[in-house]
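The data below hold one chain only, encoded as structure tokens and taken in the form predicted alone.
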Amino acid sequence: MTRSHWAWGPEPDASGLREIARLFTEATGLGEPTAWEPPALFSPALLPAPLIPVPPLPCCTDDPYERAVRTYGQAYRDLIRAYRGDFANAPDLVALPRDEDEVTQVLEWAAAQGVPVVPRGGGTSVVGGVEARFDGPSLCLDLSRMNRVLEVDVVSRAALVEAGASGPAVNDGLPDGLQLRFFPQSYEFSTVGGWIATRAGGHFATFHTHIDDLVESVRAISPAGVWESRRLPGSGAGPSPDRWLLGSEGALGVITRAWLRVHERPTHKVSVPVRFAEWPAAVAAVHDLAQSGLYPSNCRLLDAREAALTSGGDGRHAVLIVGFESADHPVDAWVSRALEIVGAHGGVAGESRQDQAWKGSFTRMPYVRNAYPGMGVLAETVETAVTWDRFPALHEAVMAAMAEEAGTATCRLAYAYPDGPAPYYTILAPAVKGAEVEQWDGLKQRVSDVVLRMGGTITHHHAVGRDHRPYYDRQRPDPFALALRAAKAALDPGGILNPGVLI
């Protein structure tokens, strides 16, 4: 597939986007669907000339298209700039290594030349994690050609996978009957290395929620040498080397491969929608379900507006989707007990399904965003996690801050832990044409300040990147920041790895 230089996925069909714009406006009252126009076709003239020549390495190029499609991630501020043809921060060079030797060659050349390196997987970052947002030259180190399943341990149920493998590539490379049970919304394009580097959240709404839970061992290349942890089911031998790389965002080393825990494909799957007339009752139901020890695979609560926009809700009821799955046994008993718990809070269960149709609409949502720039709609999502006792006050404060944008604000609880939820807030508002980035930045700052003030984390699963850096600095303990800087200095003495993230 040839990726679009501006949109999510391949080059969108203009007529299809106009239809999305029409339906979206009917549902929300936002935007001008009749004014939708496709962006200009890609032209090399959109990019600044490279500041450095191509090195004598076979995996490197300064091809304008290859540079353009690797300029940004997939945040709204990225989408709108690419839509308007602003590629000022395009990398000067792109490296597409096929193995670790070529990764090492690129890092050695970059260190010798003092050229910053921005590691990249699927480019789905929504926090500025893959953008060369700094002065001077840059090189994008794209791992997407290192995309193989190298080995499978059927006995221990684990697979050795290269960092550039996407979700579909991993599962297509596993033997029949095995599956990596990790399905983020970006599943189609995001990669194993990106998941680990950003501590991504995946399929399960409870229990094994993050990629952390599925990592058995990690291997990375740094300017100081190879970093590879021993493959173990668990260890108490000091601070975990894997934990240092999980969430490191390419600042400490370039992740090249990992052993991941895989599962048998579930054969028993049941999903039930449950309606609630009142949001507080729905939240209380999720609280009790999260503390029940049932650990549903899906426990996704949508407020009434979110349900109407994304799941065919009636706009008056919050909808909780409760799902269980197993490769070993029927899950009916777990479903029955879960429905008893939510029913005690006034939840009305709908018809159970053996499939998980919600997943299709979930992964299609990023394609809808392609219509926003052309129809004058601004969009932003803020996700966090907070303890149950603090959630009501945080929820009220975040929704109030978003309401200042005079648009439509929605909430869903994407993950649920015994000690707190991970709410996911979305704002859709009229865009100020020509000033969308400044408008987005103002909204992001306002809501992020509220999240920290109310006791939440600046991110539950979207990583820090460059957009969250000021808030991450406020969240982390000062002694830990000193330790992180020391690790950076030891592993990357030239400071070439993804400058501006974490440190």
Contents of the next structure:
Protein chains: 2
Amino acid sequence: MTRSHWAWGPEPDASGLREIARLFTEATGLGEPTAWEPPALFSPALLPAPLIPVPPLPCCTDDPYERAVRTYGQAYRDLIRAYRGDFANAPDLVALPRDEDEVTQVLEWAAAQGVPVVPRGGGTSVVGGVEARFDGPSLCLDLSRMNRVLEVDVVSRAALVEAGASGPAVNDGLPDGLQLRFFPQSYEFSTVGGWIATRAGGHFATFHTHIDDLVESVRAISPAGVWESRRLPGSGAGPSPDRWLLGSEGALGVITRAWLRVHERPTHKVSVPVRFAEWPAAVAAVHDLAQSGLYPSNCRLLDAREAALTSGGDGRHAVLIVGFESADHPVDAWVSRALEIVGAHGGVAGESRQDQAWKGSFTRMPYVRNAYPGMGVLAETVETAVTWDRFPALHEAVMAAMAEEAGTATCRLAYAYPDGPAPYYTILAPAVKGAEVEQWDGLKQRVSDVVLRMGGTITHHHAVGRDHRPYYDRQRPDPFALALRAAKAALDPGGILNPGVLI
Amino acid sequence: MTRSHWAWGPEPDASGLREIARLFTEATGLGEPTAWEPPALFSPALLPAPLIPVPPLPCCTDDPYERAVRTYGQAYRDLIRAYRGDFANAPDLVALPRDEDEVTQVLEWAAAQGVPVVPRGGGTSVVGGVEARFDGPSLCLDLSRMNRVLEVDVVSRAALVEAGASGPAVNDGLPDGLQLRFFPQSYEFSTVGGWIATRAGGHFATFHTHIDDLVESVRAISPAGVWESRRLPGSGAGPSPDRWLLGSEGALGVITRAWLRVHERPTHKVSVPVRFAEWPAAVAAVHDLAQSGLYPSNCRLLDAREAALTSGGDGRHAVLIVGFESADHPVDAWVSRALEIVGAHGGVAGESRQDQAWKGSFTRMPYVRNAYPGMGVLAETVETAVTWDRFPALHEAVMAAMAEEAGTATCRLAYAYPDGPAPYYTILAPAVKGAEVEQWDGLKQRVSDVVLRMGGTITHHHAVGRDHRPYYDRQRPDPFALALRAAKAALDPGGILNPGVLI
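Previous: the form predicted alone; requested now: the form predicted together with another copy of the chain:
Zooming out: every chain and molecule, the one shown earlier first.
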């Protein structure tokens, strides 16, 4: 598939997009499908001339289209710029290595030339993690050709996978009956290396929430050499090397492969929607469920507005989707107790079923977003995690900050831990034509300030990138920043690895 | 309680020790209780004169007894030297700060004087983590006076605890009904700060195995300032600062307090002993149980010899203890399915009960060890973790290496992960009188070489310290060591923090 220079997926059909816009406006009252603005057609003239010649490496190119499709991630901030044909920050070069030798060659060339390298997997960052937002030349190191499952250990249930493998590539490469069970919203394009570099959040709403929990070992290439940890189910030998790479966002090394823990495909699955008339009661139910020790695979609470938009809710009830899955045993005992717990808070269980409505909407969402720029809708999502004692005040403050923007703001609890939830906020608002980036930046700043002030983290699973950087700098301990900077300088003395993220 | 200068706990009663020796010999055939060697009596003359004067800080002392009891950890290697009155490596000074200000003052003084600081909690390291095994003066920074539970958040079920709090101090400081549920064998003396610094292993045989999983945030003081992470149930903001301190063994900073996730005291508890005639079948049962998604709180497999020594086993059957606990729901469904799984491998379930025999033996063990030097028994424990595919070969090789020593070698699977077990080996052998340290070092080297060669980690939960250091250096990725060294240099430019561990 040739990916669009601006959209999620292949170049969208124009009439299809306008139909999405019409339906969206019907459902939300937002957007102006009649004043439709078409996307800028691709032209090589949209791109600045490369600042450096192509190096004598077979995997490198300066083809304008290849540069254009790798200019941005998938934030609305990115979407609107690509839509308008703004590729000012395009990388000068794109490298598409097929193996680790080619990765090493690219890094050696870049270190010698002092050219910054931005590693890229599926390019689905929504935080500016893959944008060469700095002066001077840059190279995009795209791992997508390194996308194989190299080895499977069925006894230990683990698989060695190349970093450029997307969600479908991982699961297609596993033997029948095994799955990674990691389904972020970006599943179709995002990659193993990207998940690890950003500490992505996946399928499970409790327990194995982040990719961190599924990583058995990581291999990365830095200018200082190959960093490969031992395959181990657990260890107490010093600080975990894998945990240094998890969340390193390309700043410490280029992740090339990893051993991941895989699962048997579940044969027992139950999912029950539970309706609540009141949001606080629904939150209390999730709190109790999160502390019950039942660890449901799904435990996602949609507020009334989000349930109406994405799951056919009635607009008056919050909906909690409680799910259990197992390849080993029926989950009835788990489901029964979970429904008792949420029932004690007034939750009314619907018919147990596969939650296709929500899941379908979840995976379709990136395609719906393609229609936003044309119809004049601005979108932003804010996600965090916070302890239960602080959640009510944080929730109120974030909703208030989002309400300063005209439009509609919704919340879901995406993950639930014993000590706190990870709420996920979505705002959809009329775009200020021509000033969308400034509008988005203002919104980001207002809400991020609130999140930090109220005790949350600047990101639970979207990563830091360049958009969250100022807030991350306020969140992290100062001596940790000092240590991280020193570690990076030792691994990457030329400072070529994704400059601007983290440090 | 005044702790003995050599033994676990207070100074043991001489006749009691000899009675333990007699019973031990009766049970194992090991040891010579008739040729009893008494411990060296404490005398200030056993200690070298301090190399530096006491600094003008009220929390510091050079009292010989205070120095003697803080010379070693609790490895057999330590026990035998203290028993014989060898305190050559005693710290020159002991600091017993009451608060963070005093910790800071000590670090400032030490940095100015260039005096190495060895942080110490309960002093229960079995890997030389708390021994000043280097030339020149040294200071032992003992956190044991900082031992309070400072704050409890019952809504989020978390508690802020000072680093010097021991297991009992943590639980005694929690409100009724809340417990940490973290019970290492060293529970009575080991501390929160020590657990975090060494990535200690606790109560749960699956799921929350290490203290890592119970840590919500950490506060540490380094020469570069205070490192304090935000209290968060989960985060994806860069590499986890807490994971840098977990396993840092005092080399990056002095941990002073932490927010820990606590549990409700379980009201439903079931524990079932399951007997297996064959070890491989028992291992296969643990494998399947570990991959079932049931996550038993206890899942400890004792080989026939260990079961006989510690749990009244018949010496012919391996015994698997399967336990579930919950404060929320009866665990019958969990137990039933677990027994089906292990039954399919020929496991025969005994009567369900509290496993008092094993638990009693587990917590009494350090007191039994007190008798080893006097009766001429050498003891060593080796623990690791390895993926399931490699476990049978590793097990065979480790048992063979231990069999080179006369005596008895046993194995238990202490923890079980979906992708591999954490086996724990114990060897008890006749000591070579006067050369016990060399004997122990030789054994450590032989077995550690095997563990590394067969794909294990040099430690699953005992930490690296100084005894595992050569093997750790072979295990860790080289670029990681480079990064860790640079991080330490940035935080601790004078290199005063526990030199010799990790880097």
